[in-house]
Amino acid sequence: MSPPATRTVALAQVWLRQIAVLSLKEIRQLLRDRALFIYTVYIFTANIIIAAGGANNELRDAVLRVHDADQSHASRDLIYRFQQPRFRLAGEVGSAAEALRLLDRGEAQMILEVPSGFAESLRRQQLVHVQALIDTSQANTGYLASSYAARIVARYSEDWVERNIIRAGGDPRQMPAIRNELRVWYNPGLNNTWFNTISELLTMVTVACILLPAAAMIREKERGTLEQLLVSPLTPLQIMLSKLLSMMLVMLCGTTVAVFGIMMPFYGVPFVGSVPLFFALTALYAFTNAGLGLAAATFARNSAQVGLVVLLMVMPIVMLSGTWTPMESMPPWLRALMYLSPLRHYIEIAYGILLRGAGFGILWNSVLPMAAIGVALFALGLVRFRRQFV
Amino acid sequence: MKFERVFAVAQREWREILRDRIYFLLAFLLPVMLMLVFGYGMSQDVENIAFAVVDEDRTPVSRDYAHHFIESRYFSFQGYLPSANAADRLLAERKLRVVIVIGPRFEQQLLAGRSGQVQTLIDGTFTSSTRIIQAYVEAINLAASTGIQTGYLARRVGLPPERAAGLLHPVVLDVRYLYNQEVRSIWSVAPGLIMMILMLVPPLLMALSVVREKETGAIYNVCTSTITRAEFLTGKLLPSVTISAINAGILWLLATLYFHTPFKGSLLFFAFATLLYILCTTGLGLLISLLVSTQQAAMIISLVLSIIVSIQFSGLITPVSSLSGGNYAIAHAFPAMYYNAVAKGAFLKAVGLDVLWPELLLFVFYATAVFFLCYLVFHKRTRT
């Protein structure tokens, strides 16, 4: 090798070693910052466990009250088909007015009204209408209640149909019907804990990726040690890179613990795709967010403020990127805007690899925008940092 | 209590707020931002579901079946696909959420009075919306199936369609949705958000106010003046309550005009109840401010407290009735849960004072108690 080339290699080695030493210092510092360290451990362990048992939009024990004007064997047969776990029969109401009052006070979620002459109409093969009053002030559970109720009534109906067809001179076996077999992919058992734990992990990875570098930077700023670093031979880029790399390492360790230590063994979350690809892209995601965290640190004066700034950044990102709610229901302008959110792309990547086994061939159109956003954000962080300190 | 002195404190406080640009921005921007972010972020409407059809039959009957889905307002048709294999990839790429595969000999089977086979592939990644999609698909399938059966009976046995329908589905369930007739998510979310934001922002703003004076030492001016404790506290509360009341108005406008949530109750009742609620939450912020000595601590305590109370223990996401023992008690110890009932009642249920008077009475009691507690905690003579 020619002398200049050897010199470049040697310089690069020094440059890299400086970053390595500084990164090690960051990790040591985090281990000694008890509050932040405990918080970091918490978000990747206990927090995931809490989320696993968290909200699910299932219909469970919906309080049902009945206004049975018929009081016949047939009407009771229908009423007792509304069973737990979906519905909880909480007794009868005397009148329609009382039913409305109960709904107003939130003491019933659904009222079933069986008209008088119900059994008689059935016997005469006449159409009979049963009414369900449903409190939809919680929209989704309200819709599910109506859907399950419709299913129960349809099944009840079917039991009468067979008899009716025979009477009408038909053959019950000779009836056309459309059999629609529903097949749920990627989560066949519709296991809520898969969704809850993965979404929580993505949320917490985002929090860690922004908060940890921000905290590492604000620590130096608060104590005035940043000036020391700046008068050392280190460049601003090296200082930022070391914070980014060390915190990325911490976050990857946390993710490893969460995925392999909690989600897979305890909740049976599948890992269909490639493990190296997942971690490589998670590291890329960490890089994408670190710029935001470092920029946040330049806006704040102390660690409490940085907490607040990070909270204000993370909230819209997490709420609007499709972590917990489907993007389809958002207005087009917002969906277009959220294309700029790295999390929006990382969600595709994480769910794609974990549940669908997607490879790079499918994920590239999420990876490229995420990388581009990452470079832009890191440049923003670097520019803010230079402007403030150098 | 002398009004001039209360007014003087309030005026001074107001000036300070106007001069602190970040604080002022936070006071008016934060509520609006929270409303927009959570308004969109918590809407669980399942709409615009991208779906495609694989029609292996290609007959009028199969096309007719596909049309049942294409015409539904919940589904967004992306086109026909040549084979189920193409569907696999599009599902994996998340371009589609649902694929409907109509089996071969669909028409032939149905015309012969046998069952026609259809398969629906649903992306199960988002479990809660998948459940709703399943319900949509089943409802549409039932309607289509009934249509076929009615036609069949009419042809075979010569029954008029109405009569055939009575035979096939003797019991019909009429569903009446109360309070939220269109079952729109945002209708249920918006009132809850007003509760959440008014639990979050007023205490945050208030928590900083007394601590700021403690940090700068300006509190000693108050301690050495002739002003009484009650006058000082009232003067401190007034500007914050005013700001929060204006915010409540802005939030109400956002909910009704921007998110189109219906407001069915009495505005006067709602305004009055909201003012009482703001007094309660601002009072909590004042209490925090009196108890701690740094702005950092005040900010963190008030934020953590209000986030936990307003999100976990208010009925915003999970109904209070499903909380267990200790959590149930915590929920009842804060005004958020009661105001949630008030907001939902006033917006959606058109109920007012006749049903919700206990909640109102509770706010009055709560605000008085909090203010009294502040009075007890605040001393002009600092302990040394």
Second form
Amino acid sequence: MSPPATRTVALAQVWLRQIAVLSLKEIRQLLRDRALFIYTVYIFTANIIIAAGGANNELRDAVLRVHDADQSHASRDLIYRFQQPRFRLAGEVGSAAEALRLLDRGEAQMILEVPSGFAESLRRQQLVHVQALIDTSQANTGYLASSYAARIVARYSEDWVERNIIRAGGDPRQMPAIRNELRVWYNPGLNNTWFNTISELLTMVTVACILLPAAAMIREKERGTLEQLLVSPLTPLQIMLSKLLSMMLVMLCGTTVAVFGIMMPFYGVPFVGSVPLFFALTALYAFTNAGLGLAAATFARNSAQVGLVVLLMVMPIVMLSGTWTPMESMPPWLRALMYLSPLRHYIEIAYGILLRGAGFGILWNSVLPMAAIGVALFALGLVRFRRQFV
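Return one more block: the form predicted alone, after the form predicted in complex with its partner chain shown previously.
The next block holds one chain only.
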């Protein structure tokens, strides 16, 4: 090897050794910062457990009151089809006005009104209406209550028609019908815990990727050690890379604990795809958001300010990238804007690998945009750092 090449290799080794030493320093500082260390442990452990047993999107024990003006066997048959766990029959009311008062006071979530002459109309094969009054101040549960009520009434109507056909000597099985055959893929048990834990993990990974590098940078500002680093034989790129790599390692360790220590053994969350691919792309996602965190640190002067800046960044990213709200339900302009969010692409990657077993050949159209956004954000952070301190 020629002397210039040997010198280049030696300089590269020194450059990398300096980054390794700086990264080790960042990890030690995180371990000494008790508040931030405890917070980091919490978001990857206890917070995942809380999310697993937290809010359930299914309808459970909706309080049902009934105004039965018919008091017939047919009306009783319909009423008692509204059973737990979806509905909880809390009794009857004497009038429609009383039912509305209960609904207004929040003592009932749904009122079922059966008109007088209900059974007689059915016997005469006439069209008959029942009315459901539903409290939709909580839109999701109100929508579910109306959907389940419609299905129960539709099934009751089908059963009544079948009984009439049998009385007339016919065979309901010979009547034309359309049956919807459902095949549920990737989450056949419709386990809501899988969705909750994975979504919470993605949210906490996003928070950690932005907050930890920003906190590491702002710590140098507050202690006055950033200027000491700048006058040392270190480049701004080395300083930023050390903070990025160290916090990336911490985040990957937290993700490992969350996935293999909590989600899989306790809640049965599957890991169908490639483990190396998942962690490699998670590291890429950490790099993408770390540039955003380092850029946020250049706009703040202390820990309180960087916390507010990070909160301002994290909330729209998490709420609008599809973690909890489907992208299809958003306006077209917002969907287009959210393609600039790294989380928007990482959601496809994480769910694709964990639940569907997708490989890089399927995920490349999410990986490439995320990598491009990461390079742009890191460049932004580096430019801001140079302008502010160099």
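The term rigid core refers to the most C-alpha atoms you can superpose between the two forms while keeping them within 1.5 Å. Residue numbers count along the first chain shown, from 1. Being a predicted model, the structure only gives us computed values, none of them experimental.
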item: Exceeds or equals 2 Å, Cα of E162 between these two forms, core fit; value: yes
